[in-house]
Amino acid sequence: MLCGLAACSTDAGVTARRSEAGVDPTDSQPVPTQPTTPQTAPIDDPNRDGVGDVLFPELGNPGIDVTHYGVAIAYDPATDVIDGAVTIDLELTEDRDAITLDAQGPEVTEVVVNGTTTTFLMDDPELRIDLPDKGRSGDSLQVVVRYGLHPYPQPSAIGMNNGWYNSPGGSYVLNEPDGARTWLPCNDHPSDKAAYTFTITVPAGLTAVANGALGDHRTEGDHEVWVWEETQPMATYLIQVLTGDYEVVEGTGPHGLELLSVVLRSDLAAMQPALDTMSPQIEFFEQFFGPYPFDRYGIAMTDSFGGLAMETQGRSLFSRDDFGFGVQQMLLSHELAHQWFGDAVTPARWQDIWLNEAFATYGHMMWLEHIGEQTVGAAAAEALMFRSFGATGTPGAAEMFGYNSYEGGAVVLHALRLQIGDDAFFTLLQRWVAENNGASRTTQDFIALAEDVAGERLSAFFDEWLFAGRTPTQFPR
């Protein structure tokens, strides 16, 4: 996500909020590269919540691994009501009598497990579901949750709202990091990725958009039904759902890659330059990051508030209001770089957000240099100069989308590039994606791979550059 134009500025000179990671600003010692393992409730507690995320302890649900979501929602922007049902195929990872899902907003009316209606409890922010029969580790379950709600964006610990937004012509969702649960019962943590089928019903004349390929579009009376299929593993925060007067724009990118974008009909001509930028940017990044990691790409231009840019998987989301003001190249390249870093390889814990934002920021720096703007070296030097106190590798929830995750993280990557050399650095980035595509990984996983590629111990480097509250003032030479 690049929210710098709205609430989480990534512009040089913006002072990042002080880290809440427990670092004493008077302590110059680096934070160790092996952070304390988060404590969770005992394994025999069937009602424990969360999967141990330090920043969002409520998120995620122990004992389950979701493989597929079948999301069926009917939405009418005139009444602002969702009538929804989600069919969740999952596997138990431990013996369970009950399971939980993240749900903070949906009003659940029925839960069915393997064809049997069962009892449940709405215990905000959890939906507690009793299993009709005791489940064993490895069992496959299909859980159907029927619900309704009047959707609205809800506050998040990051300091801005997220969830379902109404727009002048329809709606859109902004889910990072914990907004999906406000309109969809789910396992709302990036450590659990799944495939999706979206069936969205809207009034006649409107378009409904979601991640993946358009599988079907049909008219049923005075409604339109749109079916989208995302077959590659995706975290809930990367879900895209849009409704409005959209034109679906098809094209072909490098190596025959399918391009599938959506633009408001009235904006099609104005947004053509952005559409034309996709192929050159993909070709550029493939040289350094490896092959584009999904089976299609596109952009979605919505009528949201300005300053919104989000790496929704396979089709990045932008605000129409931000185009035509000189920031298009940065926005487009940043969110495209996220398709490799954040979407293909997703952070397993929210404290590892730098694995998303630092890499996307470095990517847009590389693209801006390529088109003749500021060089990467100059941009990194400027970012280092403006970097404030706080460890990039251990942000608090309020700092996740602050300066030290974006430009501060790009500083870490540039220092690593100088430390190990260009060949090893770009080999590392390519192996990171190629070996982990479809998975969720931690900072420790990245460090281990970096040491393997570089053929040297890098703990001291990461202690100084990633985990220290104050980094060195000069890059490695």
Contents of the next structure:
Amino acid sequence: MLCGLAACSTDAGVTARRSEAGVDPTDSQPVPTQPTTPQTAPIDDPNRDGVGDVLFPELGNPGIDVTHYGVAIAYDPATDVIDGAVTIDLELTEDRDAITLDAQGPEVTEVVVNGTTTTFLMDDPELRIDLPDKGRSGDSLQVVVRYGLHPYPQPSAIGMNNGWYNSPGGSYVLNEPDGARTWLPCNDHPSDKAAYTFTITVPAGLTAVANGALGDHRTEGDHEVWVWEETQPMATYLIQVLTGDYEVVEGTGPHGLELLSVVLRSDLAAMQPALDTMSPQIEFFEQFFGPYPFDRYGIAMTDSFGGLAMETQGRSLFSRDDFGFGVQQMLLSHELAHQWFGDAVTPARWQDIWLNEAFATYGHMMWLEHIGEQTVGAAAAEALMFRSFGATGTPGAAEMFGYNSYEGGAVVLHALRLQIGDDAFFTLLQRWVAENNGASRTTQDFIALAEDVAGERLSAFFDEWLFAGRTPTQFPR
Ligand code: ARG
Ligand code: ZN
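Having seen the form predicted on its own, I'd like the form predicted in complex with ligand ARG now, please.
Full assembly next; the chain just shown is listed first.
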């Protein structure tokens, strides 16, 4: 599903994209005699390899809209080798005779389109695929990519690595923002959400885990096959794949919500307090954010290095090493809040990252206040005091996961709450999720909804708090 891009975003969003691309729509240009946007751009045009994300120009692939990924992976943590095949159901959104996918590392051995083996070029980080027959906008294609690799976390422009990690007892993935393409050929941009089936084959005795519901689990010789189904639209950066000695722990949350967590068998007792936190936290957030947006929730406790926490869709990912040190309440509530903000409603462009991190930070501040720690007012005042220069609304890639997105973003939300009042603020958060669940949205979309809910123009407010390099030093009163 493709959203948030020109095809389905508001006029404001399109204008914003154009000006970000360096095209000022108000500039008076000589009237071109040729159409400025050709229907089918040449495949060797470097500007056409991505979907125009200013922070990650090569991410995404024009002309395609993925509806379903069938991810089939055989993996053995001992050899750390992936033998993969991904079946991608997609729709063409342009007439094309070739398409690209994002792939940075996978060694592709074969590509099949609608049953016909076709020619391709591995042009890292793009996989260029020739369509056997010329495709028309609206055509449905099934693309099968077979590949292999020895996966390695790759450096990202965010200043950290991401991708597939081999851990002492198995493996896990940390994809945000551009790690999925390092182990899975895909349309690696949050504007294109899709459904997934994961079929993961591991040596007998290991558990393989992915997002969604456990569909099937069978033994085939000395291997086990685990099938997981994620039917709700998901961005590639929210994929969870784990292998290891995991126990699947099922339960029931508020109003019958299905809970499905995975913890290392040796950690079962130690992780019980974390498992017990899920229901009260979900109940708490539902009062403010509206109904929990997915079919189930859970936590996954890996044997990764400490300091890892990620809002993988429907089941947040944590490091076992972070538990027992007093940060668990913050981490658990932060990643849970992301299920509404980031997972249900996903940023259409990486510059909109504050739509994720500001909201999850504000959520964990609310939970910490609820359990008797620092009040939201005090946390926000402290965050404002330490706020560094730079605009929360327009981070560079290296600042995406920095102070101005998290605490600085919470400052913007707290200022907005004081500006429009509690009723309008929480109505806004609830409507944002209820009206956009399953879609990808821009900051402009959020501002438009805020103005609608508040019944006032807020451009001056957002200019001061979200887009100015230096924010006010006092909250609105
Ligand atoms: N979204 C994560 C969080 O909840 C941060 C992920 C950062 N990405 C990374 N590759 N470490 O805050
Ligand atoms: Zn976060």
